[in-house]
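Just one chain follows, in the form predicted alone, and it is written as structure tokens.
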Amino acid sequence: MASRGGIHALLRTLRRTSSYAAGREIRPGPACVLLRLGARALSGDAALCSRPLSGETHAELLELSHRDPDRFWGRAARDRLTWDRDFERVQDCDLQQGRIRWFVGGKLNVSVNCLDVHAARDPNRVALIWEKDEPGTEERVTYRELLEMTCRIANTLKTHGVRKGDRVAIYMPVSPVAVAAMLGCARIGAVHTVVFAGFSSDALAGRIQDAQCKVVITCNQGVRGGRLINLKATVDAAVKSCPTVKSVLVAQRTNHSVPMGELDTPLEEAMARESAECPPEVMDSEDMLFMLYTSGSTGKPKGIVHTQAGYLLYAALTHQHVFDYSAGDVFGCVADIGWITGHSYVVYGPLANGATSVLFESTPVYPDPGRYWETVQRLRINQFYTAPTAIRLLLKYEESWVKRYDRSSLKTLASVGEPINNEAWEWFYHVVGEGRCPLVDTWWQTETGGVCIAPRPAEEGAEIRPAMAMRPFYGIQPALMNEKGQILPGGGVSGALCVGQPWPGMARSIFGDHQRFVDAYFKPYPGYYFTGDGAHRTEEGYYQITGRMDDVINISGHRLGTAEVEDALDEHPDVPESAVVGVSHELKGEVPFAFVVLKESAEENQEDVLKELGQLVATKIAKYAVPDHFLVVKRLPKTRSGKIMRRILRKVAMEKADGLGDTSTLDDPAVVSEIVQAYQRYKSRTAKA
């Protein structure tokens, strides 16, 4: 199935002629200059990893960082990055315009950060290590050599017409050619758009639209849990619709061969052709760095910006503080780099402080349910991040699929996604950690760029409560807002979660819509930043998450807009109109539960309609976006004004419905008795199937 061939040659190929086998000198970047504290990065690991702040307290530099932020984060960019030309203002922020500015005037390339300094110091350092699918076949990338195939990637692109600004889509699955495309855009200055390679070929062309990218880096096929996903033939159907796209490149991960087309570059053999050096472009501190796309509580997705060197820092300190992070780690994020996840934990922050981190091919049950812990013995990995998702999958095996093998080399333990529930921490903590590993529980978003709350880091011996996320990371202000945009002081309180103070590593805008960033996050409380997800505080003053308070619902980590996949059902045509929303499950934590109006002529074909339901909303966002439940019903509760009022269907969908609360304002308020006995006919029939 795996190919010998493809990636596998290319990293021999590497190794055989290298330019810098000989014990050629690697220098970052010729137009490099390493500033006064930045020099330090290459004088070894414990420099690297020093605090941003060294000496201080937690408690001091939280202070500090809240306090006097420009010296704070100054003094921290300045310490870990190496720059091309030393910035003239910390910040240039206004919260209530939606402008956010670091590290102005300030130039420096975010490859040479996570490539160059480190092939410099210590070239046979492992960066990257590839857990494939198939247990036992890893492959590990030195810097050295993911610098060669970044540069090689960087030539590629420019023989191919991209050009600093340039946007390109990366559809691929978990590899270290994917990390080299990523890094090798941002060596030239070109804007990558990481597309999660399980979105379908509509979703895949929405996104390469409205990014406009010129070129596109796919592989011929995806190899996950046993099973062959068709990448290239994705593509091949979304180009169609795509003429921005000028280049696909086509890597080979499986031997399995596939019809190349006028577009279609074999990506190796390109590689071959090209230098193993490419000059890095110089950047300004706030030029594009990437785009991903994520879902709102409107149907069209959009395009989170950040941007060099805000990001770049936060994704460095925030890897290093919350999961404790010590220099020759290895460091085991199983997230995929589709999502931002894997962007700043797989990515840009374990290679910004000279990691070794885990590339993770596979699924947790694949081969067996032991997978994970097996992987952590095998590459003695010492920090483990997951989802909530695949910890709730595995605690329903026996203990014995963990104890067999041996997980002496962990450290700490972290979760990320969604809000973890108490029976999946207690597990995680007590079976997989032996009850001797911090659990950090992160809070955080795509637009946030790193983790903002989390138990870590804090004062040695800190307490850490079960499933709350709990402290504000340095220079993240939390704030809880009430209906009338009120702050709410002290514990004891619930509210709008808002953040008041900016922080490097927040997005930048919306692709092409600077005004619907503003709107959505700064809006609603001028002057603070709205995260969409509700808050606790208790009385000691720890955050506990409480979930979305939009119509955005979380599957298995994933966020999607209700809004589309209603825009989906929408374009049947027996469907007049419908209406989804979130309802909980046992694994996935929440699940689309789609209420859907059908034409009287559609209703004797109920049944077939409902499965054509199901492929229509596959095939235009992806198969995870499907709802669980359809439920047939004659209208839906509107407002006077035609307002769909969701939280009715809500209460409905989650058996709730003795406490609707107010139903006044409904057009006709009997449409909830028919909702009701609809959903109690619905449940009858399957409590029966």
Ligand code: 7RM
The other form holds:
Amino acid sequence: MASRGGIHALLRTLRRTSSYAAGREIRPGPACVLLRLGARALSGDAALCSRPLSGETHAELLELSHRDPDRFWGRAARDRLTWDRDFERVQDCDLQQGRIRWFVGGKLNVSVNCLDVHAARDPNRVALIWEKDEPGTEERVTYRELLEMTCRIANTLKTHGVRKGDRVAIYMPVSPVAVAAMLGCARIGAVHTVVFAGFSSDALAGRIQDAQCKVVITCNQGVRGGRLINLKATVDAAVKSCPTVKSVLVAQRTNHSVPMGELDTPLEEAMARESAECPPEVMDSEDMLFMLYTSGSTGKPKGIVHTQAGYLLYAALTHQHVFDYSAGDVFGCVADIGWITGHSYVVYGPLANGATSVLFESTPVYPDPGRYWETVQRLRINQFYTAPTAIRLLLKYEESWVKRYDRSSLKTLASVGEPINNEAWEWFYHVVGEGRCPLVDTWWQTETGGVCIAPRPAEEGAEIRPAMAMRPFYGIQPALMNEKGQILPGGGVSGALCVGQPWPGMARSIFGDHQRFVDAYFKPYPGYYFTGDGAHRTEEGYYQITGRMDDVINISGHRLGTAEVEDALDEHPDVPESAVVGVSHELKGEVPFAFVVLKESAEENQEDVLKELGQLVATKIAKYAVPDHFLVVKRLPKTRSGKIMRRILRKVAMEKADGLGDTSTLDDPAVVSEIVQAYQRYKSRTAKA
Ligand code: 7RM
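Output block for the form predicted together with the ligand, input the form predicted alone:
Once more the chain from above appears, this time first in line as the rest of the complex follows.
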């Protein structure tokens, strides 16, 4: 099957073709103050210059992080990061204005913190285990090797005209080359924007255009679940409408040769021509590190901006404390690098901590539903981090798919992306973890940079409740608000989840549209960051996330704005308007349900039009965004000012039409019964089919 010599053949070639250099000498950061955050500091690494603070319990640290955040974060930053120049101010933030700045005046390089510091001390430590699609074909990459690859890619980017501040799109699945591409950008101060390799060429083009990328890094093909995906062809189609793109660097994942055009350069050949050393660019704490597009409730996906020091520190600290990582552990986060989870817990957090991070290329059911646990056994994975959608899929199979594999290496289980239901939680905890490993439900967002609410850290052995994120991380101050924008104090309350204090990992802006950033996150509740989620706080003060409060839906942990789907549908000449809502789905959590109004002339060939609509969404966005349900209606429920009332459509589609709530603001309440009837006809049709 698709496999070349792999990373080691590549590294051998690279070494033959140019001088090989081991990790360069590094000096510890200027400020040797250690905050021994937590019971177990990273032995060796962070213990460089250790002088523990008094007060070491999680409760005391938590208290400090709230009482004196500058002291807490200042010490953490000086302890955990290697700086070229110390910062002058811990923070300069104003949540009223949406101004977020951390470690002002500090200088550092993120790739140095993720690679050079570890390569200098322990060059042969394994940084990455690439768990390729075919079981048993994994490859290990040491810190020294990853540093070398990173430098070669960094130099290749320079040769192709990339300078500090330029944007580079990365359109490839998880692999060592992809990680080196991200870090290669960080090395020279370029800004990466990783685009999930499941997105269509139109979606890719939209992101490249918005970010004005100079270079795209991709590979000839992707390999997943035994299938080949022609990524290069998608890039070819996308860059046609992207005049800013001057070069496309193409890595070879398979033997398949793809047509190479004028813009294209084979990546490995280019890397072989470059030096294995690349002096790191000295970056300001607040220079941009990367942007990552994510869906909002309105408009096009937004390029969420993260910067250098604060993001890295927060990713590293949460990686250690939320998952109970300790030196030498093999950390297995199976997310793709196309999402924030891959950025923070496959790449930046684990590498900043000198961990061995697993790159999972396959699917939970390839070649069979035992894949995750067979991988856990073979790689001796200590922390396993996945999404509820995968768990819901796997629990349908015989328990023997889990039990036949040795899971004794596991110490922590973790979940992210959407609320985890009780059944999935219990199965993950009892069947996979044998009731032995803490299972942490981690709540966070692209915008938060890292985990904000999770059961850990907590006092040693503290209780974990099923299906609950529970406790805020250091420095996080959640607040729940009612509709009037008032804080809801105490327990037993539900409201809009906000955060009342800035933290280093939070997003800084939306690329090219800072006002949208301020409006979306800081205007709704002045002085607070608004998450878009609702939450419940129990009498004990534990948080349970109830889900999005806006028009964002969550399909298998993938965030999607219903407005994006509507925009795609409305492009069809026979569709004057449409409305999309999310409805529950047993495996995927939610799926899109589309209500479409068709032109009269199109009513005869409805079936064809609906098929075209599905294709349209797949080409404009991605396959996962294609609605599972299409319902043709004469008109949509609207307010007198012309706003579509999606709340009513959601109720209809969820079959809760008896509790439609207040429909008095509807322009014509008769529309409701029309739609309910259309829905019932649709139901009886699909039931027969
Ligand atoms: C990390 C990530 C963010 C949205 C967020 C929530 C939902 C994520 C949980 C969750 C309940 C969780 N980033 N979400 N984690 N809901 N419990 N543990 O997923 O930007 O892609 O999505 O996902 O609605 O706002 S994301």
